[in-house]
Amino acid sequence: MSGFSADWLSLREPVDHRSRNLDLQAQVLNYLEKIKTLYPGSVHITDLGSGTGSNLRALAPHINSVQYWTLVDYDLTLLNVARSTLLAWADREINMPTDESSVNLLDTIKPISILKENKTIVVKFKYVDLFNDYQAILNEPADLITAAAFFDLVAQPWLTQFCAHLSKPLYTVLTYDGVEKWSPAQVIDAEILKAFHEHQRTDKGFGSALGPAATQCLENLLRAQQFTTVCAPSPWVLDHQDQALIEQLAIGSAKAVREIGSVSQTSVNQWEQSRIQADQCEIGHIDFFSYKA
């Protein structure tokens, strides 16, 4: 899968957290309260493409149970950053009894047990190639599978197989939906966005990526598997307080458009320079929850 730097993930984390759809999040939390979990009094969550652990930091403070998280990523550097960042984020590290049977000798990152806002959170880190080994992850015990900004990177054949093997509830947030509104608007915006969407559909490590079509594809596949599905908007709404993120978005989008080559260099350069200084922009995302009643 295409790599993302820890700096980029850190820059977007506050915006990701405030953009999550709180109504859908409340529905997920209510679901976790009501289900009979694998182990009474605890919740087991597996986070796919976990990066530095942002999804855990957003959701964990709202879960009342003792929590066991498995963070899964194919970037060992990000998993190590996740461990150090979570330790810094925690109120303190605690000692928990170790289940030796659950420790994989091939795992290179030591699990942690932390306390945050009186919530006990135990975290394991798994270095896994999800393109090839997703079935092994889905077969592990979990009450919920989560992901953030992940499914727009995958290809339809992979997603079809993933959904065919999925038996657990899935909660995925901040999947790109292709809607972008920059202010002030420019005539060139539509041409730039078309080229950017073309880049979004290039191979990100799973084959030709679904890009903006990901959530609709995911919903169709899981409905066919008799899942109940719920979608909710979670757009980034950025203004002058988010100038650093706006600047990096403009630079990253322009770079992607240049790689496609369908827009003149002069036009891309002019668009980039104006968008670096944009007053506002909105980037569309969708949150998604699916479960079997």
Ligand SMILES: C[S@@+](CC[C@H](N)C(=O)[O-])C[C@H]1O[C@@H](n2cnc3c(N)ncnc32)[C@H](O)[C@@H]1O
The other form holds:
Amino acid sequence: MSGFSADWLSLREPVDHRSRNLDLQAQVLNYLEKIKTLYPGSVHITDLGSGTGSNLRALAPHINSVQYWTLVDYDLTLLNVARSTLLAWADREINMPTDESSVNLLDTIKPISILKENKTIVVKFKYVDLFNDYQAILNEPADLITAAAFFDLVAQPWLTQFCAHLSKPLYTVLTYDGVEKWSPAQVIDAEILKAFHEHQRTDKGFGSALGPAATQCLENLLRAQQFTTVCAPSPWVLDHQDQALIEQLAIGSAKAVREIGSVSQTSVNQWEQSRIQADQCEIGHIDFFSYKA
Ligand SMILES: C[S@@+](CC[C@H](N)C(=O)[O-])C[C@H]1O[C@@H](n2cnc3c(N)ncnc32)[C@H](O)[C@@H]1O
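What about the form predicted in complex with this ligand, after the form predicted on its own?
Entire complex below, previous chain first.
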């Protein structure tokens, strides 16, 4: 279990989808149309920390070629939910050979082939801890590596090694950037945010996490390797229609701040109670694309 529940991922999915930076997404789609893919007429995409497959559901409807997706996660429950959610999301399941050679006995979840809005999508599921096994995943054939809401969890030494092994284009979306605006603003917000950032930097399975510094670090590392890089904002802009997400966000942030212990219990409780009822807030994220020209 990763600590990310399927319920939480499902709550954030519509907001994640509407927040993705569409200009950058268009650049990625344009890039995929223009490159010579591994297998003509099809595109192979690997999604790191896929959770229940939200990133696929956002991107796949915009890709015209036949698509082979590999969803990678170390949470078997989430991968199983990904499989059932994708089957429910699809217009229908189809009979199609799954990917060429690379489904093996370690892929504990059966691959699926689906049709969605006339797009053919073949999906396999890899139950892998990326802390240890990122090299094997990066070595597999792919036209694009992608990830959503994942890279803020990783640590600098791991990211350095990851980037040193990366030769493929990388598209990351919705990486937390540390900017939060709750409205109406309160004096305590800055203290709460400072403690929350401290929590962001605690170990999430890769060593001390980069949190809000992740995209900048990614950009520096990949530029040093002659990748072209592009960043674009993808903030969550939440209002009263997103009340359920705002509530869970306030509860989750307050819990993280309590774990750090630098803000008095009374102040955290008051902040939590008022923010649960907030009808506006903005949480900053960055989307990022890197490729070799
Ligand atoms: C914030 S969730 C995002 C999930 C999904 N990409 C989405 O946008 O809904 C982070 C995901 O990374 C996965 N994850 C975290 N650490 C991992 C690791 N060491 N190896 C593989 N997956 C990991 C979690 O299980 C979780 O599914």
